[in-house]
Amino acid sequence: MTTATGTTTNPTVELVDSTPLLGDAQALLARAFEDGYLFFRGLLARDRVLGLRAQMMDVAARHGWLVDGTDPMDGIADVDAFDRVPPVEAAFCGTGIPLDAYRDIYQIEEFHAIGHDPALTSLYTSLFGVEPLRQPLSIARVMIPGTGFVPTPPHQDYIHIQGTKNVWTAWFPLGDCPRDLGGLAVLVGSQKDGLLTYHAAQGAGELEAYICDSGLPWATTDYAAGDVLTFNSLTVHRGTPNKLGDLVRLSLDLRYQRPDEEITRGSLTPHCNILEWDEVYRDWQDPSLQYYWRDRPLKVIEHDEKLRWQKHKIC
């Protein structure tokens, strides 16, 4: 049994692009059935990822964590400003800003909206084989370097979201992400372990699984604007190390299924209850995303908290 980050017995390779099999619904779940993941260079437009990013880096801006006089767009951060931030406070829910900053992000109605673009619900339509629910719940990561940063450990996400183990999440930066800024990587296979275990780790949702000594390879690429990953709740995947410095990183984390498959109460909700949806959406252009998910007669559960704990799949 090891907590390997897979720097010695995982080896690392590139990430399959399965663009060319889109509308191709048979060889896209042929692939992800045995992979665990599929990846798309440019499925989003890229003019509609960087109006978002500007949105988001405005944030940043405005609570002074970004270099005065420069370019909110190159995202070239105040490390020493960012250090200034309370440790605790920075980690909030593992998006890498205070809260007051988190809930400026949670309000902008782009963020929301994307999730809803024709390119990803026609994708999950193509897996699920009906019209995806878009689970309520979306998570932004502000990953601004400081002394403290600490990478996303190895995780799955089944272990933090519960509900049906069908469900996938759709990764994506908010600007190019060339391996060095960070990226996501994901284990290439490990959907088909099953359930791991965890113990507490640093790092965004503070759980690492224990990962099997099996020689899955870890996969990840240079990212670049409208590229999307998306991995099963079962498919390991970890943050690497922001080797750049000074540079934000930003992206988001979406999640669908199929609407007649259990889902928790808590992937209803704004991400770690900051807000109300009321809140939310206060200052809206368009109201037709609001409470989209209620009119579907959804299966609700409550999420069990021992799942965490309990010993599950160990090598």
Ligand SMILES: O=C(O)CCC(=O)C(=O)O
Given for the second form:
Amino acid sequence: MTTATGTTTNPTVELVDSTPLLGDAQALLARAFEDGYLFFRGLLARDRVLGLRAQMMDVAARHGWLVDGTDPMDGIADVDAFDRVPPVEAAFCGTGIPLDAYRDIYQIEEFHAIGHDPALTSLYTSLFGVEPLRQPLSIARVMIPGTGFVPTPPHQDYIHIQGTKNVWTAWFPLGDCPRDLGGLAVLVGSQKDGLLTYHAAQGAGELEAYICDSGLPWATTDYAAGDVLTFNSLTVHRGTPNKLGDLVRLSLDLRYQRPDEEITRGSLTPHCNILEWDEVYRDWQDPSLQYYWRDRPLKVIEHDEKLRWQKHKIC
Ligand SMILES: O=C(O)CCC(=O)C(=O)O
Ligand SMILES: [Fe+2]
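Would you mind generating the form predicted together with the ligand now that we have the form predicted alone?
Okay, now the whole complex, with that chain kicking things off.
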């Protein structure tokens, strides 16, 4: 019947590049409905992505987690140094790093601004048929290899985010991310099975879906800086193992929805309430992207903690 084999099965198929469909909303929607994901090579400008990588790797370097004397852009982890961080602290909110370092990242203006890149907003305008609401809560993953590192278990974002089920996550690496560096994999078409049942697990989110043996393939690719993967909040996805030993995998996950559908109060706050927005904004040069959602009439609902332990269906 069902086994939680999702973490052990290697992805078997390549993500399909939907770049040729950009500008054809109907074709994009048809593929999104079928596969539960869309993937675009080079959607974002490589230089923009690498510029943010530089700022975020600097945070890792300042905290002593990159090998001294190496170029922070290379992201070469000092695995021994990171192993000295207590595992509970390193696992802070599934980000891969402790709270104080995550706060430093959260205050980087470009970490938030990149989510408003016109390439992303026009993609979601096509998908939703209306200008999207970018959820203010953004997430960075600074996956520093250490002996305690566990990849993100298979899950659907809805179990964590709730609100409307019509939320689409944009996941993209900040740098080239060949499959051996442990990028994201999606279970193609899994959104059609609805909300799955969960058990506690290690790795970001700390919840793992029971995956039915439905024959759906796991898809991934060798990502390059600028590539963007987007998937529905019912699409099962997971991190894959980092086999490269000492290289850091940096990525962002950002979320988009229609402005007239439900959003939880938590999605309007900084991730895990690590700061207040005015602290996030303290050193920003351009205030135009601050509090951009406040003038919009939103359908704000509360998060339902019970949902994660509800039995939906097991195959
Ligand atoms: O980057 C990861 O390992 C997890 C990302 C994820 O679960 C997401 O983007 O929703
Ligand atoms: Fe996720």
